[in-house]
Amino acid sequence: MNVAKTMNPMGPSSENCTPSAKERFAHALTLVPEIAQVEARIRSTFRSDVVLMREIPDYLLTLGGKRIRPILSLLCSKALGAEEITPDIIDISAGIELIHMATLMHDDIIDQSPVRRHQPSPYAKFGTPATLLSGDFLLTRAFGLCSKLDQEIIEATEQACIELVEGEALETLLHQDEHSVQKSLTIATRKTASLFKLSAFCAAHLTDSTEETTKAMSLFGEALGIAFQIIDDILDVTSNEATLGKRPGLDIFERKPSLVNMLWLESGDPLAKRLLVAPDPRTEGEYVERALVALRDGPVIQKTKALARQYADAATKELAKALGNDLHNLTPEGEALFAVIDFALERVL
């Protein structure tokens, strides 16, 4: 492991042989073969006499995804000394992913999104009522798994779900409500980072870590989750449809209070002011294209990247603390957790 690279994940490597963060992340996946058990546990919860309650979750699961939340809980458990992945860790990992899947279904309904991961979204394929009920079904199944664990896990899961819903409720459109950069960070903390934090907390708690270690690991998960959301906001502008699985500029088109949009408004660019007006279907396509060109060639994206770096640095600091600040004697799983931070950042560099 290149320790200097880990502690400064944004720094370029001078060694041609140094593996990329993407390669290191791919290696991290080989350290947690138990992810197959988590996926099997997830599928086991789809049982129902109602065909759609089986079919819709199965459809979403087969669309793929990074499974970053259960991977995080598995890696954290091993990095903190778990000699084996217990059924409790499998259950909470599956439960957290089920919660995430439910939120994806509900998000697609709220956003009326026709596409997810290059395919018709569950909302587009199965309709609003069935998709909404399927999301509710998964949330219930998730709590069925979590309820078998101890009280602290139950309370932490409840709190994460409350924060997630609050974050969704706060994410009103720019032409409907007043927003700020700080409010957007609050939304990211609650809507996205809550489940990252829960994944890391549960791993620490279930491996009987000290209170100090559990707190540091939780803060690591939270900071990483915020960084992931900021990076997703950047990719909405800088990436393309083939990579995103949806057309770029949707946050602009939908008037979302993303970090990019808020920093753009804060910059005073006259073009950004149109974000405060409801979209006009007749001219919106042209406006989004102009906005993407302006943002890609301007300083706002660089400023947003700097913000992502700040949270990635915070995640690195808390992870190092959780692992005893002994970066020269990390386990492969500990190294892999740093690779997750690097991988998140590499997506926009």
Second form
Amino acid sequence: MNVAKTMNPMGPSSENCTPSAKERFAHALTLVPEIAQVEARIRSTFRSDVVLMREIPDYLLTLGGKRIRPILSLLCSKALGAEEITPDIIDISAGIELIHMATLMHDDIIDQSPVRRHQPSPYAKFGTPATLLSGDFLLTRAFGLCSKLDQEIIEATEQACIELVEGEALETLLHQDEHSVQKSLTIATRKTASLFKLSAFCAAHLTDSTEETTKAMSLFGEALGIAFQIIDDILDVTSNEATLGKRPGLDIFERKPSLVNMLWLESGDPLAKRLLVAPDPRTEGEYVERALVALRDGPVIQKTKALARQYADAATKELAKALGNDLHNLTPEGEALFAVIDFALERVL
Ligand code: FPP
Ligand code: MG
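Could the form predicted together with farnesyl diphosphate be given as well, to go with the form predicted alone?
In what comes next, the whole complex appears, and the chain from above leads the way.
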């Protein structure tokens, strides 16, 4: 939903120059300069007399990333009326990003992924034992930050981490296990949406929101996270190496139960059947190329986009509810949250 027409924080706009979702997202970032404090808090946890336990986390953090989870918790806090960003919000935002970093380290080991954020993954650069232990280190640091907060935050963080592990455990390969579109959505809910939901929940909880608002914010975060994962699955097919930071078609090559792969199998396309067979190194490159040509701009991608839109719409509805359904009087941060949803969708539409 482009609420920029009702309120444009980038300045006056004429009919023809409504800012794009990308511009509105860039503007959103300027509303949360506290992200620098979150970054400093994250770095402050990289303390160890074992050099690798400082070096590997620092390597991953320096590779970049959108920092979408802490940006969400900061924007949600302000949109819900926080007059200032308290140390508690900084701590939980840093903790959530630390958990995310730990999952990426472990995930690259599981997927044996050589590339992360356009560069050698920590696993490729430092090997399995050191990367595995760095993930453990970051997860422990995250719980150090979170354990200073109240019981509800601790329990919600525990629940999100359990869901992350369960989501990853459910994501067995297509030729090893039976999957369905529904199971793929369950995986996305647990392995991706859990931290988005936690970011939004913590912001609502720490700004003393009502139970109803906290629920709506949490559902907003969850639906946005699912939309993000579906969009990631689409980009794996439709984007290119320069944008993705890794080769396109990896979900096909890795036989992942992504939404695109599940809908492709469901379509009955004979080419999709090979997803159910382990990759053959001699002919796999050619198969992935043929699969990408068959899928790009075809009905399977259109169907996946429709699903992403459905979750983005659910996120919009819950966000509007959390912000009191008063779209004509949004704060700049409230508007920025709608821009995050639009920006996610604009990457694939
Ligand atoms: C990326 O998926 C993976 C995740 C979002 C979750 C990974 C979760 C774990 C490894 C469980 C460990 C949990 C904790 C709490 C440390 P992807 O492979 O589809 O995406 P990618 O292309 O970015 O690798
Ligand atoms: Mg992976």
